[in-house]
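The chain below stands alone and is given in structure tokens; this is the form predicted alone.
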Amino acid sequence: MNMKEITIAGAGPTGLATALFLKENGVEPYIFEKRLERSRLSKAFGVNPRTLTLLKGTGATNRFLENGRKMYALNVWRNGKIVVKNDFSTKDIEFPFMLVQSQEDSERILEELINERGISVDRGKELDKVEQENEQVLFGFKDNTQFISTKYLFGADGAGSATRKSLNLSFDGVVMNDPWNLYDLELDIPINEDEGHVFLLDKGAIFVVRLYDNIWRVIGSVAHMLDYLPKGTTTGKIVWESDFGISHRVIKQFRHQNIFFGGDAAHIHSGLGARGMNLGIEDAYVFSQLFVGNRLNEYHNMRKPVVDKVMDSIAMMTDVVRGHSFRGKMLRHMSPVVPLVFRFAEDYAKDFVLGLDHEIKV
């Protein structure tokens, strides 16, 4: 049995970015994916400046910029008025904006780049079992009794990670019972089309951003949320709609012997702040740098505190948006104080959304 050096389970953004970062450092990974084709449905749509910076040396950033659309501000509305304007363009950084781009496009571009470097995703391979045996990792696919040997395995196979489940690793956290709704649809709406918008309602909120052309994404935690769009809005064809729940979970150990975890396989949370895909690509970068530097023993200690901190912030933001917490109720019923509250935390709020709330030292 020929043992592979490094295997990546999962060809979502985290797995593809890991393969790209490794190849850029002279490492030839094997990457497999159970899906025969990339999904055309994308919950993730924001690429932050941190991700653009990390990917810059791979050529992905230029292609992302050519493909996506720049969003320069995020506005918070209450009672028909903008009470906070989070202007990203004031940040003195190379990419002072959020790049609006579907996860489908992000995956496509990343896969094109690894293909150009001679790496192909082995599709249609559904993981069945993983186990550590001495200094190697053995894994097998469903409908195939033969085990494959690899020295290291990076689990980037999503929230339902077969890698994590096969090892019976804990994935603890909380589940929020209120349903969330998502629409991608045609809108003629009287708001700035190059900025994002959060509308604080009495019970919940809705988030609105233009994806491309006249297709907008609307996400919310209130029933009949399209009825709460600004006066004068005209709705058209619905391209995609989905109901989903929110869980906040994080793996206890980012490393289990020679098996490592990143992306949704290691942490899931609400989409507020657009950190999910971006945090996964950050996992990919840190892992690849530690791998080529023979420092994998540092991976858990480098990622777990960062992810925990980010998730704490997301949990707080989610409570505010849902309107269940004291902060959320205060902001709704004392809207004149919202700008004052925001000014107090303005720099942190910008850094958080842009992915700049912590340093990466590898």
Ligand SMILES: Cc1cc2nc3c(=O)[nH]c(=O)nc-3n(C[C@H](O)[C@H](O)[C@H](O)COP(=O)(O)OP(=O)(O)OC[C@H]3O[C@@H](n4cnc5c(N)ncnc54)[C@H](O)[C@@H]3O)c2cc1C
Second form
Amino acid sequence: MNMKEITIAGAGPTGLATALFLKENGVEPYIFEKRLERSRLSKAFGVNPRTLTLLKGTGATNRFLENGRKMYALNVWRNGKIVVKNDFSTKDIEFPFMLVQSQEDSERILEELINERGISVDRGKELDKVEQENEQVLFGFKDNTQFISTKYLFGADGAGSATRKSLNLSFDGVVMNDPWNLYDLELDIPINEDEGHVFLLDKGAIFVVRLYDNIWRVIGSVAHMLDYLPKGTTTGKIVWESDFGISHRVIKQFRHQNIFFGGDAAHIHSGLGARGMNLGIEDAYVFSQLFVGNRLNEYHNMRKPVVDKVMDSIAMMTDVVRGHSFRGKMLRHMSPVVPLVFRFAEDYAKDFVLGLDHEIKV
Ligand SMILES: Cc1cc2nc3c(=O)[nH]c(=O)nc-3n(C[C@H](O)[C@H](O)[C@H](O)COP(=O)(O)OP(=O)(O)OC[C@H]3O[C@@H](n4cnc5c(N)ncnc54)[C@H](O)[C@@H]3O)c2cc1C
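Previous: the form predicted alone; requested now: the form predicted together with the named molecule:
So here's everything in the complex, that chain up top.
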């Protein structure tokens, strides 16, 4: 049996970015995926400047910029007025905006790039079991008795990671019971279509951003939230509707022997701040750099504190917009001080959304 050097489980954004970063550094990974085709879901639409910077050398950033739309500000509304305008364009960085692009497009572009470099995703392969035996990792697919051997395995197989489950690794955290709703739908809405908008309501908040053409994403934890869109809004066809719960969980060890974890396989949290996919691509970058530098023993210590810190911020912000949280109620019911509170937190919030709330030194 020929041993593979490095195998990537899962071809979501984290796995694809890992393959791309490794290949850019002269490493030929094997990447497999259970889906026969890419997911068509729009899911992550916010690509942050940190990700654009990390991907720049691979050619992905140029293609993202040609394909996506720039969002230069995030407005916070209360009682029909903008109380804070969080203007990203004032930031002295190369990409002072969020790039709005559906996850389907991000994955397509990343996969096209690895294909052009001679790597294809081995599709229709569902990981079933993983174990470490001496210096090698053995893994097997569903409905197949044969084990494959690899020196290193990068588990990028998402929140339900079979890699993680097969090794019985804990994924501890908090489960929130309140339901969140999401619509991608046609809107004719009297707000700036090139900026994002958060509407603070008495019972929670809703987030509204234009995805493309006249299709907008509306997301929040408020019942009947479309009723709270600004006066004069007309709703049209719904192209995707979903409801979901939120959990905040993080893996204890980002490394288990020669098996490493990144993206949703290692950490999941609410979508506030648009960090999930972006953090996964960061994991991919750090892992790849350490891999080529023969420094994999640093991976856990480099990623765990960063992810813990970001998750603390996400938990705080999620609490603020949740309908019944004490912090959220305080903030919304003291609307006269909202601008002050937000202005005080503006730089913090801006760096958080732009993914610049920590350094990456590899
Ligand atoms: C509504 C919504 C909005 C979001 N908005 C944002 C945003 O704006 N910005 C942002 O950064 N993040 C956002 N996220 C989060 C983002 O979608 C995830 O963090 C991201 O998809 C994680 O990428 P990943 O590659 O780690 O995992 P995944 O995308 O889950 O990819 C894992 C891959 O592994 C495959 N797989 C799973 N099990 C197996 C197996 N046993 N064998 C082989 N393959 C397997 C899956 O089919 C999948 O292709 C959003 C999420 C949702 C749901």
